[in-house]
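One chain follows as structure tokens, the form predicted alone.
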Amino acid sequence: MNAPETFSSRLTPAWRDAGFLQALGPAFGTELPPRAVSEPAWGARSPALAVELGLVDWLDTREALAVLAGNQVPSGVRPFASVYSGHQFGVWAGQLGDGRALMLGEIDTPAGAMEVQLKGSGLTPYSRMGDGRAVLRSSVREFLCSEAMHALGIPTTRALAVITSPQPVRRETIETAAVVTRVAPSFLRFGHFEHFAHTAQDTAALQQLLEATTQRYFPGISGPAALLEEVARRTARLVAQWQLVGFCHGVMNTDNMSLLGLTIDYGPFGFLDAFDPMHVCNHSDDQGRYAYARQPSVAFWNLHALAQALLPLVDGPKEAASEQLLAALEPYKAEFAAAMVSGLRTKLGLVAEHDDDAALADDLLKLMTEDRADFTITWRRMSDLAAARDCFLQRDKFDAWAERYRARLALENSDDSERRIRMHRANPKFVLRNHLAQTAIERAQHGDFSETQRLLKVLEHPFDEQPHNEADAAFPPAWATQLEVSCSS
């Protein structure tokens, strides 16, 4: 008798059609094949994700290269581009959709059913004025950041591979094409609900989407208000995690907000270097709408847009229905505040809870702002106050704060060695700074992906010391301040 098949030994994934959205009918998107790229080649792959998905052996095959390039469609699968709408930079943009992404299919994995999506696979009915392609530059960034965020413990879509092609793509200049394989339990967005509420004005389809969503992804939840509250809570926790590691999304449009509370659509993102709460990582964001400090309030604004989309599904007079949905949003504030205070307490190595903890953390952040202290390095060095002191120009102010911190540690009889261990588990040493990504990109553009794969390994263990990779945890070079990341990224 043959040994039972294991996920890790599969040479062919168990493909199904593109998930429940496709099953809901033609109103939810369009079935179409991806458009082939010329001369596809492996760029980068995530071995860790391949293990999790049970695709280790398959990822070494020619079939995998052809399928993930969009040059071959697995048997029995009908790729699918979904339609959605949304607000972009706070302005209603109307119909959008998977303009350069295509749901290849769904596979069974040890972690459960996962949707596999190709980003950069060519024109779809929702490409608008675009070409449906992704460029190598943005693909390397998305690949690395997806896996880096996962290693930080932050909910996110994942990236399995980058396929390269010499095919030219015009952005600000002529670049080359690439296709990223994205993986998630679902790519559902706030914008899917907005589409049927506002653009299509199809209440029956909106109700169908609500029921399918709650049944599959939110078991035990029934009705629009209950769903909205759960999404609000997940979003609050997610954004708090962004703030705690200094992550800036860069383009928090409602169509880029995951209903499942995942980080989705890596474009003009960035991790903070010198701490500036009003830092804007997206060069296209002229008004600073998506500045780091504004991310929590923008997320709440986006949730209000989702509430407006769900309004037609709430029974009763419109005013009462609105009040019901507003009440469902209210837990966002407390959930975010609690997650932030808890996270800051953990970053400070504190175990017990005290009323002054929030003020203690806030005062440190204010001093970091005044002195433009490096966000990641300062927090990492906080396990050793003497080392952290060197991050500040106003040493007297830091010394006064440190006295308060030591007094706070004494209240819970904190053991220094145990505290350092806790703090190193909470404060990453390695994040995907823009200059690290840029170095990997420049080498990749010359056909060398060794730096991308090396950096991936570093980012997979962000809390470890990794003394042989100290350069990746150093202060950014002066040229890093000149890097600009825009929506074309």
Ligand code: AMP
Given for the second form:
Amino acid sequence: MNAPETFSSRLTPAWRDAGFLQALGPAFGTELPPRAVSEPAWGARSPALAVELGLVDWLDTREALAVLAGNQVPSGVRPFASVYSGHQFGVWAGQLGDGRALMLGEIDTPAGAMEVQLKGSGLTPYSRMGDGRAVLRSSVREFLCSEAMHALGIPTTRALAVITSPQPVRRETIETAAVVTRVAPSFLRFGHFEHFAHTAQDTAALQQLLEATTQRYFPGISGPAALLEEVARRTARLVAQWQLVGFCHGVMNTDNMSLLGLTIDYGPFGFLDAFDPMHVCNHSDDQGRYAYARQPSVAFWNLHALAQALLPLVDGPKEAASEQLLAALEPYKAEFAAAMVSGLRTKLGLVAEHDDDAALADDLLKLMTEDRADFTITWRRMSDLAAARDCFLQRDKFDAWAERYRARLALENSDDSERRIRMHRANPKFVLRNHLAQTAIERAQHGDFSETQRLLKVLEHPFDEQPHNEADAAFPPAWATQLEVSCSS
Ligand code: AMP
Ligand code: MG
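How about the form predicted together with this ligand, since we already have the form predicted alone?
Below, the chain from earlier opens the complete complex, with every other chain and molecule after it.
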């Protein structure tokens, strides 16, 4: 690998000639150029990611704008749309694929090898009924949330930039187009495996995908069962992190599940305001399949779909093979429970481990549910019980709980000021609430990205006090309850 100095002054990324899936052969997708957008212009950028990738200087070039708009293909790059399949809302959906995304290729960065993808770059062979485009509204949401989740310490794909265009895009109304530059070590999905198992029924390709994936992304792991177990553990930890910050993904279809355990495909996501475990952030999700409280079991369901896809690769009689894969999924439950209880302990500022900790946290969550306490604000205030108390209607119940909590703190001689610092590092003050995104979007739709960039800066430091930005940490305004986010993006 090159020295970091070379990266920091890089004027053009060193594209590899083919991305991971592309190199596996034509069964894995299609090479095609992006479709140009009219009058591309810079919308938003993540300066922090640009630094991490060593692309600061390049982003100031005209080439960067043209490349990230999809209007120019760098020499040596063969953009590529991958094919995958998946289960949507629990139902087998057959073949899907990168319907509006293109892999530009891989680059070496100071942060390791990264795949760079354009989202919204036009029709591909997998666009089905879609137009291959993304609207500005959803692109700003994906951009901000990718970077916000990263700052929260939650594994995620990243977003480097949003390019805008006046080109009209029809959704419920006419909106305008945007292209998001997404970056991740890999955009591999459960659905890539499901595709070769069920749609293509190509066991050789499935085997090839398994071997290449383990070799490249899971060193030290070999075989379908071992891979499945590792993916199950990563997914368990990821979903626990979502639960701990009140993040609802909104469309946990198997094609939106990252094999690497990253948060991927930001659509109708949302952060909880008033705590309601059955909160459904996706307006199109009538059944509430992807409600906040259901995310852990839905992820487990999705892992079963991945297991089903890996089944043809397990040697021996089918029944024994199934058992082997089911056994590989088993650690999910304990891994999730452990991540939750340890995360809740940290949110409560506890250092030692006691058997009653889970019940203590659970009872607080129950009380928050009964009183519809604001998820983020209540947790943030927990280091100051008098302030937290104001979040509850049933003050007597809260006082009873607080007494138990104080007794628990006394058991480990918890120091108030040290605990406060720990808790502020575990309970974010700033998350991307829908109404914050909405304000940024409305400005962006008028060509003004200053609010998007300002909000990005706030969200890059979610655990800091930032006294000048109190408004971004406040209770949502009344109009926020009327905001609807659907799958249309
Ligand atoms: P999603 O639910 O957004 O993850 O999308 C499911 C599938 O539909 C994926 O294969 C997407 O690539 C595809 N898709 C979504 N929106 C569009 C669009 N506007 N044009 C083409 N394909 C799309
Ligand atoms: Mg998707």
